[in-house]
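The chain below stands alone and is given as C-alpha cells, in the form predicted alone.
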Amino acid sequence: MSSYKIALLDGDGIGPEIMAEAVKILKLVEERNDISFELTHAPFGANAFFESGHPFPDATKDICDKADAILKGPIGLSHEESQKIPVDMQPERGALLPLRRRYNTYVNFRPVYLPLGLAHFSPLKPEIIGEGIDIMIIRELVGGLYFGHKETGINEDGRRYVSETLEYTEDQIKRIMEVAFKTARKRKKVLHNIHKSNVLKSSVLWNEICVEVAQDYPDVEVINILVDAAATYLCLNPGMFDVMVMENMFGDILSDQGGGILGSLGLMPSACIGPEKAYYEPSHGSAPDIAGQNIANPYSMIGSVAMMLEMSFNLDAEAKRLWQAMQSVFAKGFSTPDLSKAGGDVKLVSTSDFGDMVAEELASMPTN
C-alpha cells in the first residue's frame, strides 16, 4: 500500500470549513484505493498570526517540509482586520509568498472549466460560451514584480515614493515555457503565449525565449497576443483559448477573470508545482463575510483535491472520478447559497451536505 503525508492548512474564514469537505474526500479516496494518507492540520494565515505571531510559522514550516503534498485553504481576512497585521506579516506577504519561494512552486495550473452542465452559472451568453469553456492558464509563480526587489521611502524632494522591480532570468522563463509547451501537446497542440511585448522589456525576452523552446516542439501552434487583449476575448470569445502560458501579475490577473467568466472564483481550484514538491489551493479568497455560515461551495477545495490525486499521487482515473462526481450535484440542481439564489431548479443545500453530495456520488462509481 502507498503511503503519503499530507500537510493541511485550513487558512482563514471559510478555508476550515471547505477543508473539512476536503479531507471526507480523502478519506474515501483511501478507502476506496490501495493508498493511505497521513493528514496534519498546522496553522497558515492571518489565524496562525494572531495565535503565534506570525502567519507561516516554524512548526507549519517543518510539517509542510515532511510532506509528499500540501493543501492549503484560502487565506486573509476582512480589510479592517488585515490592518491589525503589520504589513510585512499580512497573509500574502508573510505567507504566501514565502511558501512558493521555499518550494520553488513555479508553475501554477489554473483551469478556467465550465461544461455545459455549469454553463448556467457564467454571465456571458450561451452563444458565447457554446459548447463550454476548457481553457489551462499556465502562470509563472516565483518571479516577476511580485518576487522582485521592493522600496520605499522618502525622495531628495521629501516626497513618498515606492519602487519595486520586475525581474526574470532566462533560465525561469525558458523552463516555464518548457511545461506550457508539455502541456499543449498533449491537449490541443495550441499555445497562446501572452505578453507586454509593445511596452515591457521583460515581455520581450519572454517572447525570445518562447520562440526558442518552440524548436523542440514543432507540433504545437503559437500564437501570441498582447495581455489587454487577452482579457478581451476571454469575455468575447474564451472558446479560441486551449493552453495559455504568461508572467506572475498577467497570470494572477487574468485566471482571476477566468473564474469570473465562470461565475466564480468557487468554479477554480489550482495546482502550484516545483521541482520537488506541490502545493493545491482554491483560487478564490477567504470570504470571512460568510465564513462559520456553511454556505460556502467547496467546489474549488475538492477539484484542488483531484488535481492533487493526478499530480502528485497517480491516481489520474481518481482524480476524474472526483471531477465527474462534483459535477453531477450540480447537474442534479444543487447548489450553494454563496454561488446561487433560491428560485427555479436550483436546490440550496449546506457545505456539508454538498461535500457529502459528492461523497456519495464518488462512492457509487466502480474503481477500475
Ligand code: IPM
Second form
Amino acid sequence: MSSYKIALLDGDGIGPEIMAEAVKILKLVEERNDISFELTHAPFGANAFFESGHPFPDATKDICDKADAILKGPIGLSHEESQKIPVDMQPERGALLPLRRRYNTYVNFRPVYLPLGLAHFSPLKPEIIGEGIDIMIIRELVGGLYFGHKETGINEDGRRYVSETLEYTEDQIKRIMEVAFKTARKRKKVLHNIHKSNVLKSSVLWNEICVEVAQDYPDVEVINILVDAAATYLCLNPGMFDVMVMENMFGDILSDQGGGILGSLGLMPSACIGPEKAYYEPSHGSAPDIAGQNIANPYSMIGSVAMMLEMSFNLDAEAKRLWQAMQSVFAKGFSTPDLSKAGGDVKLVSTSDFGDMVAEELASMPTN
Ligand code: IPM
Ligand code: MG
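Please show me the structure of the same protein in the form predicted together with the named molecule, now that we have looked at it in the form predicted alone.
Once more the chain from above appears, this time first in line as the rest of the complex follows.
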C-alpha cells in the first residue's frame, strides 16, 4: 500500500469549513483505494499570525517540508482587518508568496471548466457557452512583478516613489513553456500564448522563447494573442481557447476572469507544481463576509483534492470520478447559498451537506 503525508493548511475565513469537506473526501478515497494518507493540520495565514506572530510559522514550514503534498485553504482578511497586520506579515506577502518561493512552484494549473450541467451558473449567454467551457490556464507562478525587486522611497524632488521590476530569466520562461506545450499536446494541440510584446520587453523575450520551444512540438499550433485582447475573447468566445500560457500577473488577472465567466471563483480549483513539491489550493479568497455560516461551496477545495489525486498520487481514474461526483450533485439541482438563490430547480444545502452528497456520489461509483 502506498502511504503519503499531506499537510493541511486550513487558512482563514471559510478555509476551515471547506477544508473539512476536503478531508471527508480524502478519507473516503483512502477507503476506496490501496492508499493511506497521514493528514496533519498546520496554521497558515492571518490566523497563524494572530496566534503565533507569523503567518507562515516555522513549525508549519517543517510539516510542509516533510509532506508529500500540501492542501491549502484560502487566506486573508477583509481590507480593514488586514490593516491590523504589519504590511510584510499580511498573509499574501508573509505566507503565500513565501510558500510559492520555498517550493519553487512555478507552474499553476487553473482549469476554467463549465460542463453544460453547470451552465446556469455562468453570466454568459447560452449561444456563447455553446457546448460548455473547458480551458486550462497555465500561469507562471514564481517570477515577474510579484517576485521582482521592489523599492519605495523619496526621490530628488522630495516626492514619494515606488518601483517594482518585472524580471524573468530565459530558463524560467523555458520551463513553463515546456509544461504548456506538453499540456497542449495531451489536449487539443493548440496553445494560446498570452503576451504584451507591443509594450513590454519581458513579453518580447517570452515570445522568443515560445518560438524556440515550439521547435520541439511541431504538432502543437501556437496562437499568439495580446493579453488585453485575450480578456475580451474570454467573454466573447471562450470556446476558442484550450490551453493558455502566460506570465504571473497576467495569469492572476485572467484566471479570475475565468472564474467570472464560470459564474464564481468558487468554481476554480488549482494546482501549483514545483520540481519537488506541489501544493493545491482554491483560486479564490477567504470570503470573510460569509465565514462560519456553513454556506460556502467546497467545489474549488474538493476540485483541488481531485487535482492532487491526479498530479501527486497518480490516481487519475479516481480524480475523474471525483469531478463527476461533484457535477452530479449540481446536476441533481443542489447548490449552496453562496452560488445560488433558492427557487426554480435549485435546492439549497449547506457546505457540509454538499460535501456529504459528493462523498455519497463517489462512494456509489465502482473503483478500478
Ligand atoms: C491568487 C491570489 C494570490 C495571487 C494573492 C492572494 C497573493 O490572488 O492565487 O490568484 O495574486 O497570486
Ligand atoms: Mg488571484
